[in-house]
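Taking the form predicted alone, here's one chain by itself in structure tokens.
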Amino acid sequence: MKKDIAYLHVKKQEQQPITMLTCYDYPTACMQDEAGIDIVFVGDSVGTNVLGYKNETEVTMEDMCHHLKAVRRGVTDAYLLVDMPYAADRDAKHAVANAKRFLSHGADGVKLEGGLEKVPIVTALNEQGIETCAHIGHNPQIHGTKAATHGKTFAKAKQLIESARALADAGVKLIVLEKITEEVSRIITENLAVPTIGIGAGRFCDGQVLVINDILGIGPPLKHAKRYQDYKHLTFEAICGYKEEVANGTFPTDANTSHISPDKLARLQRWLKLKS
């Protein structure tokens, strides 16, 4: 069943948690539909994770359209969901235009960070029916990678909360809360119609969302993040064997080769004497 809005919002109304997962490539988007992850979502933390980039800042609407399209061939079921990248959503036309490329390509929302300066932005895409999730608290495109907690003090709990009533006012479908205390993003999850997804934010949020590289173990612990495979450990060790296996000569071996038939083997060899 192809999950869409609708099926989120039932999961929030009837407390099922939403699964969400960062995804850069077919193969990977092939597994996470396959496990039933509700949100596939293309973030542009494909910058740092797998093209290199220093930021988030430097990745482009060429790389997340390229990346986005891979995805989406591996998408069956799931919500497919794509980060606007930096200055994509500078203002209401480019976000527009930019948004409605991306779901050319097959995406079925966008999301978008900031606060309260991006509700002209998101009133303009909901006005032409394109589905929203808003991001707020940490902000990367914004605040760079050093993450801090938000909404440790009254003020800023205050301005995450209107921020937070803003957007959805504005006709956001979805919200992110990365780095938000627990209790702040429990008082927005309980306030919102919308569902609240969150990342390094508490329990009390809709769902989760994590960067796949960090679930795998590739890059380095974050608090906010659980490692459930040591991914690069392990690929390490397989690149290592193999290395090992072609020098030493043990691979390969006749179990991973092919022959010619000895008839044929001997009508070629005599062709080959014939031509010497």
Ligand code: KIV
Contents of the next structure:
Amino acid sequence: MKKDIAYLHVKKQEQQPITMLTCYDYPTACMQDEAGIDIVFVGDSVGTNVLGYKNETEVTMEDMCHHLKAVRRGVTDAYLLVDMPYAADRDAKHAVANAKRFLSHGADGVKLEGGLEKVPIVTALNEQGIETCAHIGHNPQIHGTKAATHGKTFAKAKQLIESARALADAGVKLIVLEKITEEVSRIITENLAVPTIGIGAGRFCDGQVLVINDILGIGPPLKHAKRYQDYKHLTFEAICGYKEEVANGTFPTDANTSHISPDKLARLQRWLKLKS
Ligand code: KIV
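Can I have the other form now, the form predicted in complex with 3-methyl-2-oxobutanoic acid, not the form predicted alone?
Zooming out: every chain and molecule, the one shown earlier first.
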């Protein structure tokens, strides 16, 4: 069953946690969809996690479209969300044009970073019927890769709560809360009809999102994440095993090999002899 925004909103109403993961390629998209992840998300973290960029500001619309198309081919049921890369939503005109480009490649909705300053952009996208996900707290496009926790002072907490309210009033359908104190995330979650998805935002959001590399154990350990696999170690072991076996001649074996029939081989050898 295809999951749409109404489905995600019902999950909030019924207090069933929403699951979301970043995804950058086709095979991972197939696995996430099969596992029943609710929101498969092509994040601009593709830049630092896959493309070797130093930070999110290097990611382009072309990068995002390329990865979105790969992920799209692997998703059947999940809600497919894609990130607006840096400056792609710098004004309403660019935001609408870029969002429409994503929708033409199969995205269900677009995520954009920022607080109150993004209200006019969300309004413009909403007027075009484009589903949006806000992203407040730590914003990698704005704050860089070093993430401090948001919502520790009265003023900052108030600002976050007001931003979330204004974005919800402007029509966002989801809100990502990144690196926000658990208490403030809880207030936002309990006071909005819009589902909140936390990353480093505690236990009381309507759902959780993590970067796929972090759950697989590819990146460094992070306080807000949990490693469910030691992929880096497993992959390194596989690469070394392959290298070793090719170098010492134990790969390939006969089991990895195809043969021509003896009669055809004999004919080939006769032909070669005649030619020389
Ligand atoms: O791009 C990304 O990975 C994100 C998550 C932190 C939600 O925006």
